[in-house]
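So this first bit is one chain, no partners, the form predicted alone, shown in structure tokens.
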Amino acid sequence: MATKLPKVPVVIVGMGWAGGIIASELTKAGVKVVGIERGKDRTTSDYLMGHDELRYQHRTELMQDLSKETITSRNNRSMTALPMRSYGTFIVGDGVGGAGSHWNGQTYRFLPYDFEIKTLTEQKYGPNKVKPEYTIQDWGITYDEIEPYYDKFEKMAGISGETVELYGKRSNPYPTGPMVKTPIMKEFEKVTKKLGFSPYVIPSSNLSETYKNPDGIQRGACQYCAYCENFGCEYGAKADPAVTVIPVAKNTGNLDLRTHSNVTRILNDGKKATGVFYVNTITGEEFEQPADVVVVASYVFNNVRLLLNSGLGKPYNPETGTGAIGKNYCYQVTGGATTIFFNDKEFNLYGGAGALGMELPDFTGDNFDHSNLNFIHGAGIRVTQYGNRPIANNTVPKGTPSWGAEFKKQSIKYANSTFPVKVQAASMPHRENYLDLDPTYKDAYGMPLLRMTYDYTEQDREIVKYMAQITKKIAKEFGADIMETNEEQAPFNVNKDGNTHNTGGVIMGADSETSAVNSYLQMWDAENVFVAGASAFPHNSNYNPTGTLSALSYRAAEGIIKYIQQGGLLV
């Protein structure tokens, strides 16, 4: 029988970026908070001597244990979904810091166009530009309204970057300057400027210089050691909730952090949450934690699953288009890249950082004319230098044997002489791409797994064809000896595709009929439940999502404080 604990003002489920930011802001305001995290607590000391590629990248020590909890996946409704038992498409974090501990650190803002995408697209191209099966909608907030929260996050995390003219207006420059330019970045800058484009250094949470943030947290500069994605940063140079917002919350004395605790249900009376039910993952003990406010901040998939397993909100129905929980699941599109090989140039690609690279703004969002194109939105075209770790990187030209002496010879030859001109394109929501509960498979606690129904759409295939011509043009200007372009988008494969950015399922908006939460991430159907994270995005832009989900988390924290004071729906 579960132990019932004393009631608290706020309980937060998940202590990654969203949960950590909200915990920091609430505890600084004097609010008592219980933070529940299914994994372990972590600090930089956990990552000392941690440059172990096998342990962290290939055996995924920082990630969720897929033998106990995973998702099921299928490409369409006629298929039977099967559990994902090995990581491929995305990697779901586990422990304090969540995905914010093992991320690369690329930290963009979304465009003004993103937040009013339906209105602005129809104004410019007419109401028939987007087919009705694409369920795009405005976010219920404008860029100007979210800009102060972007600014607050960037100052807290010390984001390094440079102002880009084609992007939204900024109230302040980035708090630290851009990362250094490596030889491949300088080459990319030279050839793309020659083609008339406007390259810029990718904004980074890997600090370019020592920085002290407004909360008094001081961190050192990035060492360019190349162990970012899949790894925690032993120097604390990469902004991570575990080295920024969570220590601040702990120091207030108002945060009760409970690790190794897995929330399986949000307790509710049908109109409001009354608390959460969780299990100690080590002892198996069960607890009921009553609370006045419940914040769900446990990553896209678990946010949706917790609401569905708890009977909160109306599940999305793809046949009728009604309901909002599970609606507008989006991914990102990475086809269209061109990989280039040089026979007589080397670039020391073993060094780098997770957010080290250059990108073009020219083909993002609506920064180019779509009048005669069969898609909307766009892509970031970029080169990056993450650092090619030895086990995962053996890129060889097509036609090379996949094993044996010739493979070894070509791997060595091109180890520092090949890199891709990449594409990261936006993902528009489609009526048939959604999340719901699997009718067959359950987790280690007997709760239904989340089922993903997803495949790339005609919009995705068209954007890949277009961007492939751009990357091919850039690659040719590089003067490469071999060029290989991925010109067609293959069907989605959950064990193979290489982007990690999932969004949607608990989307925000101005209308309770078409969205699950308002612009404070407060549920329309349960006013004391706030659902934070990229699950709130109605579509996925061509940028990495952390900057936007973090900005929205600051707004949600502001809303929770208002709710504690006055109650009721905030919008």
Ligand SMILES: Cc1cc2nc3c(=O)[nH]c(=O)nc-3n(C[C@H](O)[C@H](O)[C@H](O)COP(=O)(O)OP(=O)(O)OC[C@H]3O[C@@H](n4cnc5c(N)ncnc54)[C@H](O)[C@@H]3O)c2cc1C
Given for the second form:
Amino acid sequence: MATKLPKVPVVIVGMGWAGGIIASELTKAGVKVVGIERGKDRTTSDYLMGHDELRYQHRTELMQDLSKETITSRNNRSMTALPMRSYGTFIVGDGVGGAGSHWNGQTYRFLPYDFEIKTLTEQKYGPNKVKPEYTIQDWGITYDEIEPYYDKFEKMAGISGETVELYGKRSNPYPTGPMVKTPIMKEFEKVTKKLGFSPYVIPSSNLSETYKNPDGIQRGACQYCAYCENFGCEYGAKADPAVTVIPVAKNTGNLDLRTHSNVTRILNDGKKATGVFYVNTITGEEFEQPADVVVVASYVFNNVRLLLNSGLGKPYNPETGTGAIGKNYCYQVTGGATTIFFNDKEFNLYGGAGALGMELPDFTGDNFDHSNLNFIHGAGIRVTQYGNRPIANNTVPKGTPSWGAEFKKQSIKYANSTFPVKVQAASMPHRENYLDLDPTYKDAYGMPLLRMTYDYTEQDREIVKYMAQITKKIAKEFGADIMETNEEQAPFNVNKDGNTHNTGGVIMGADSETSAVNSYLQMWDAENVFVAGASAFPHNSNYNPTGTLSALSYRAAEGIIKYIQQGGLLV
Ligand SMILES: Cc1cc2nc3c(=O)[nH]c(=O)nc-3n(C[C@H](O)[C@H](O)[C@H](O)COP(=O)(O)OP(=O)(O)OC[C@H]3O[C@@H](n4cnc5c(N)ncnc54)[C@H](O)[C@@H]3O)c2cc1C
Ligand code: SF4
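If the structure you just shared is the form predicted alone, then what does the corresponding form predicted together with this ligand look like?
To see the whole picture, the full complex is given below, headed by that same chain.
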């Protein structure tokens, strides 16, 4: 029998960037918040002497335990979905900070084009440019409306970067200057400028210099230690909710943080939420936490799963295209890269940081003419220097045996002489790509798992072919001795594909027919439920999502405060 706890004003499910930002903004405004997190609490001291590649990179210590909870995946509706038993494609966070503890920190804004993609595409290319099965839609917010929230996030996190012409307008420069340019970045800059492109340093949450943010949180500069992606930062140089927004919320005295607590359902009366039901993951005790407002910030997958398991909102139906929960799931597309090998050039590739690199804005959004192309949007073309780590990084030319003396010889030869010119392309929503509940598999608490039905589309394959030609051109200009281009996009494989940017499923928009939440991330069908995270994105841009989901979380926090004061739908 569950223990019923006293009612609270706000309960937040999940303490990553989305939950942490909302907790910080509400508690600073004097609102009492209960923050429920299924994993443990963390600080920078957890990572002291933590450069253990086996522990963090390969045994994924900071991530969700897939033996307790996972997703099931299939490529289309005629297949039976099977559980993802080991990490490959996306790596889901667990514990205070969420994936914001082990992320890379590449912190972009989306383009003005992204927020009004349907209107702007149709205006320029006509109503038939995009086939009807691609369910693109405007976001119900414009770039100008979201800009102040981007600015707020960047100041809080201390983003290091340089202003780029082909982006939307900024009200302020980045609060800290760009990261240093390593030799491969300088080469990339040189060759791409020669080709007429406009390279820029990737905006970074790894601080380029010591920085004190408006909340008074001071953090030191990045050491380019290379143990960044999939690791926590012992210096606090990487912006992480656990070293920025969550300590601020704790210091107000208004945050009651409950860790090791897994929410299995949002309690509701069919119209509004009444609270949440959760299980202590250590003792097995069950609790009912009544609340006036429920914020669901448990990442894309659990945001959708919790709503579906709680009967909140209308589930998406791919047969009819109706319903919004589970609609417009998008991933990102990474085919088209060219790996370069040099026989007689060496770079120090073993130093680096999660957000260190240079990128081109020339082939993103609508920054280039799509009149004669079979796709819309585009890709970021980039070189990055995360810092090679000895187990993961042994890139050898095709045809080399994958073990033995020859593998060792080639691995040593190219250790500092190979890197890819990468592609990260936008993903447009498709009627057949969606999320729902799996009819067979359940988690450790007996709740149905989330089922993903997803494959790359024709639009994705066309982008890949186009971008492959550009990366080849750049590699040639680099003077590569060996070039290997991934020319075609293979079918989606949940155990293999390498990108962890999932979006959609609880999308935002201007009306309740086509979206689940409004521009404050408030549910149309349950006004006291706010669903924060990249689940709100109607499509996925080519940029990494966290800058945008964090900006939207600042706006959601503003909306929740308004809702507490006045009630009702805010839009
Ligand atoms: C290796 C890696 C590198 C990345 N690099 C970048 C990058 O460079 N740039 C970028 O923009 N993005 C990057 N990302 C993505 C980024 O980390 C996420 O977009 C972001 O952290 C999502 O924030 P969130 O708050 O929505 O979700 P999360 O950070 O996942 O937080 C959700 C929290 O909810 C908790 N939770 C889930 N379910 C429940 C439940 N039922 N009950 C209680 N608690 C629950 C989880 O434990 C978690 O702590 C990266 C991700 C990974 C994995
Ligand atoms: S590379 Fe920089 S930000 Fe990343 S973990 Fe190392 S010191 Fe921290």
